[in-house]
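In structure tokens, the next block holds one chain alone, the form predicted alone.
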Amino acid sequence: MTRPAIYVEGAALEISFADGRRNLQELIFDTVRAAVDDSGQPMHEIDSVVLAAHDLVDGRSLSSMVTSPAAGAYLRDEIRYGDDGAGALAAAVTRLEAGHARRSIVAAWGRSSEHSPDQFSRSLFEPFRSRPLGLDEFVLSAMRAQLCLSAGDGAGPARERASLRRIDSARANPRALRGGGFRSAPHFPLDDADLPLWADVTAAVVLSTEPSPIRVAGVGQSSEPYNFGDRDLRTITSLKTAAGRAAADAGFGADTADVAEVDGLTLIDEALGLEAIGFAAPGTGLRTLAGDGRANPSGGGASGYSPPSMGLVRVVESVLQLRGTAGSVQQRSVRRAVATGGSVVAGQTQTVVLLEAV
């Protein structure tokens, strides 16, 4: 039996901060409603929902019991994927390919204004040997940055240019956060410009087995050991493996993409992500971010950041590029795009999605 092709029919995202007019369920509803409207399909044509949500981020035990109706899951087949939004999309693709559904909503969110990202990060570390050391995600990103910069990978002017371009791209992106938000305290050698802008982020797509202009050409996933001491932090091995699997699935790789939307907690993580998927040569990730407009044209984490939604945000930004509707950050002649999403700790699990216009 031939696997059915999977298409993106609708996509939407919203980045805000501490919107006093709407609670989390209302933010989710508005974004999912926008994605469904964008698909042109009525709700009764959707038979499956896959959510990316995390109880610690939402501040609600069994968060999906409270939030899933807002995402359209009432009386529909529902899966809650407690990880990154790109991973949730991969789960939805698998179910569509297996014939368990014909059309699916994928939704992801994170509301940084309602929780402490630093405390959330620390709580994910092993409680007896790692957590007492006060480790968080930024400590590991700083360790990774130290390894990268000490090897001479883009230190100095390239890093500065990449940081400025990232900020300029975020300012130009019409979907980026326009007010509010906050940044965590940087750890050496990171500085404020390297860090993400914490925000309230909701994203949704509608996938279908029925043909439409954007096809999910390939998906790949991989995971590394949970213990970060068992990994080489200088490279993101799981992302490299996931990119290879996505390329085998699609018949083309990220190196042929016209746009790369790569998830990363910091500027250095984004640069190493470009190297891992093959969009940038080893040691040139920062130079690629500095000078190649196709690399994270959305501004990446500088546009607004909150796990576990970011992989799906990267997918939505890629879809808009393929449609030619990305606004002032639109790139020319985009026919193929790659989007990635990673999860804690230190990008342990990675998903790569290859998309193409058909």
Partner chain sequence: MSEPVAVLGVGQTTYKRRHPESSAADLIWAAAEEALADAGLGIDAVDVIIAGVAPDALAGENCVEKTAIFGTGKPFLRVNTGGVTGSSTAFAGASYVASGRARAALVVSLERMGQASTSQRVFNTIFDPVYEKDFPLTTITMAALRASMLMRVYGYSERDWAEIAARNYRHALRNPLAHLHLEVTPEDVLDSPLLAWPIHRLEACPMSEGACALVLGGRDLAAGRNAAWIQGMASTSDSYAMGDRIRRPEGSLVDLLSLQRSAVRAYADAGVSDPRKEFGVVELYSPFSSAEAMTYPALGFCAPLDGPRFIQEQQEDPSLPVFNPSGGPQAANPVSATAMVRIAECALQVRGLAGDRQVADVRRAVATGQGGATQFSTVCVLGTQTP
Given for the second form:
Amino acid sequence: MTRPAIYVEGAALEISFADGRRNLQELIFDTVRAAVDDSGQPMHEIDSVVLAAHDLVDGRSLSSMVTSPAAGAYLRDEIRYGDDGAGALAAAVTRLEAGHARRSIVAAWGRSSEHSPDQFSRSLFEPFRSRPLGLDEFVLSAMRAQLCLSAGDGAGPARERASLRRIDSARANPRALRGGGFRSAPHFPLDDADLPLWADVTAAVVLSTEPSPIRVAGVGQSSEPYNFGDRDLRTITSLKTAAGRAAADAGFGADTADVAEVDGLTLIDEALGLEAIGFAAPGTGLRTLAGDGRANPSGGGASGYSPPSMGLVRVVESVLQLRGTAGSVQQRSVRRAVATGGSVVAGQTQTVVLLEAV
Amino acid sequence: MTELVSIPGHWDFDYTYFAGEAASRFFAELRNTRVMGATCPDCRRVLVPARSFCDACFQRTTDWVEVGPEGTLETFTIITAAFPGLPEPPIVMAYVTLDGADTALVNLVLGLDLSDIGAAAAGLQRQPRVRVQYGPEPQGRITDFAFVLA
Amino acid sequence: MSEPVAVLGVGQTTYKRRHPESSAADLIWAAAEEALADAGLGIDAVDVIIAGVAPDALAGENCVEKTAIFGTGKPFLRVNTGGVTGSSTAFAGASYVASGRARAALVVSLERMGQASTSQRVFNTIFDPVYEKDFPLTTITMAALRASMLMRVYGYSERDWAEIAARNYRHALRNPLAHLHLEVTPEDVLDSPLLAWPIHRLEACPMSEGACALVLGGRDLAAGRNAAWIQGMASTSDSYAMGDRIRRPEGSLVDLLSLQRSAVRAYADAGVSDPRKEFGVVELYSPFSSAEAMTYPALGFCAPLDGPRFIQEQQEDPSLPVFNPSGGPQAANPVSATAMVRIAECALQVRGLAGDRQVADVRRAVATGQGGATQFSTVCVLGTQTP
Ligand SMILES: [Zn+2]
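One more: the block was the form predicted alone; return the form predicted together with the partner chain.
Time for the whole complex; same chain goes first.
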């Protein structure tokens, strides 16, 4: 069965922190309105809204009840995933391919200034075996980092250079957080600069079945077991599988992309992510982040971070690269881009999106 | 038979909710005993309480106007059972469309005789006129006022 | 345009206040295993798993379903749309199948609220923290605000609410999965304590725990299997602001415009023109009697002002569809799962597998979902004919 092609018509994102002038709904409205304006489509041409938001991040026990109208859901077909934004985008793609909608808003957000990311992270652990130990999602990242650094995978100088380059990219990225934000306390062997900069993040795109310059060439998704002990910590298996599925879908792989925007909770996770999708060879993720401008030109988690929006932020950054409008982080002649988004618990579910300029 | 384990838990998270400029202005006006609505330039509705965008038109609102202080009670409930964490009954809660507004806002109705719930309900079903009554010390919160029969 | 989608398997746990003998993962697995067995498929045949869990706070665990990801490396997503979580989850799975990206989808919804000591306190925190959360708004008071408006505008009485509830309890007596098995007369409902005028305790839904799963597939898998086809499905969201809808000309707070719009689309796809005659079974997401009454005109069963009379007609006119043969949400309301349970019940009825509560010769059935501030509405038409 041939599926109809899906295009990105509009995109917008904003990263801010504790902007008291706007409540959560107003932050969402501003970004979704901007994405719709960017698409050039009137609201009546949009028949679907697909959201990614989390109740505990939003501090509203049924977030979309209050927030979905701010994302354009009024008298439209709307669904909310309590999952990463790239996952929501993948689901929106199926809606359009199935003919269940013609044009869809996809929006995701998280407002770190309103909640405590550490409390959120700890609550992800079930109360019997893991929560009493005080685990959070960084524990898995730290254990991964330990394995990867002790194996000498670009450890030492590469890690330092990758870290510095990430900060430089974030400084250069006009969409990165300017002032404010905060970081969690790092677990050994992670340090401050490896951690995400918690921020208020909203991202939105408009997808359509009508041709426009950016095409969603391939989408792949996968998952891993809940228990860390059941996972292979040397790599991100679910991301690898998802990348394979996206490549099969697109007819080209992430290794041929001109830009990779990879979501990871920490610098090391971003490096492992680049390896998992095949943009960097095994063991070279940190070196790639350190030396290859096409790997996370946005500055990744250093530009501002909040689940569950990051996969969609990566998609928007990729779209801007493909359009040549990414500003001072723009890479040269970008025809293909790959974006990834991982979701709780500790990257347990992963989505890979391959985009192409047509 | 294995003894089934259960562990006590407490679900408690800290949040700081930003009201935003529009709601902050609405609350500031409440302290001046004014209830404000915001007008949608597309559908021309006066939305109360005031907000920065109209979700139906997906458009930013523009002019602010004062509404009330009197209005019409649209619908109500009389809460008669106690629920953990919520105020003690009986409580009357109602949606009221203030004069000049196109939308209703929710608040408590005070000062009613609730000795006979059925009779009180029958009275409220006749959609009485009500007015906004402010508490002694406005905090700039939605609870600064309640409704009383006009 | 797209691959037709059928329900090929249904799995459900019982619904009750608590399942202390099962972990969250056990409940999900029990429902999933039964659905796969019913479909005659193994987990390997499944290309995507979608889980639905409404407010995490009700379980007191964040992303509780993530402990139950099984079938190594499957695409997995979680849906949360409040009351419509169950149907949204099913629709999401249907899109994967209809797009051709999945041959079979496993959709499962879990309610773990047995771990909550109180639900109404949690339900207060679903409201807007700036303008509304300071008031005792809960799912019960929200329903009461509508019930009193329905009485004023369309002439319903407290007696009408009691009759609807009593009928739902009566039907639940024949459903072994239901949470409440009570012999209740309308008088009993009216005599039960008043929670929030006009809602009495026996009119409100219980807090139930349990899981429901469906296996969805396309034409190739449906061949040779007992399939219930999804002939039409639609979802519509409305404004959160209840006050904005009170005087809305297109449809007021008690007119369920979102359900009406969903019904129009789903009926059009299914080719339904006379819902009174074309459905054998109607399964409504109606945790309160007033919520059920609001659906009658929205689904095209009667004019709004004829609602009270339609309650009587259901008892007198055997040509009308059977409403809530399962007993509906008043007899079991596992919030996250409830809207999927409606689809599951319709699928069982269409497939002739509904046991003691089987309605004769059901060729077509309709299931609704309702959530948020009476804001999210889904309609799903299932039938024996491939669309
Ligand atoms: Zn408007």
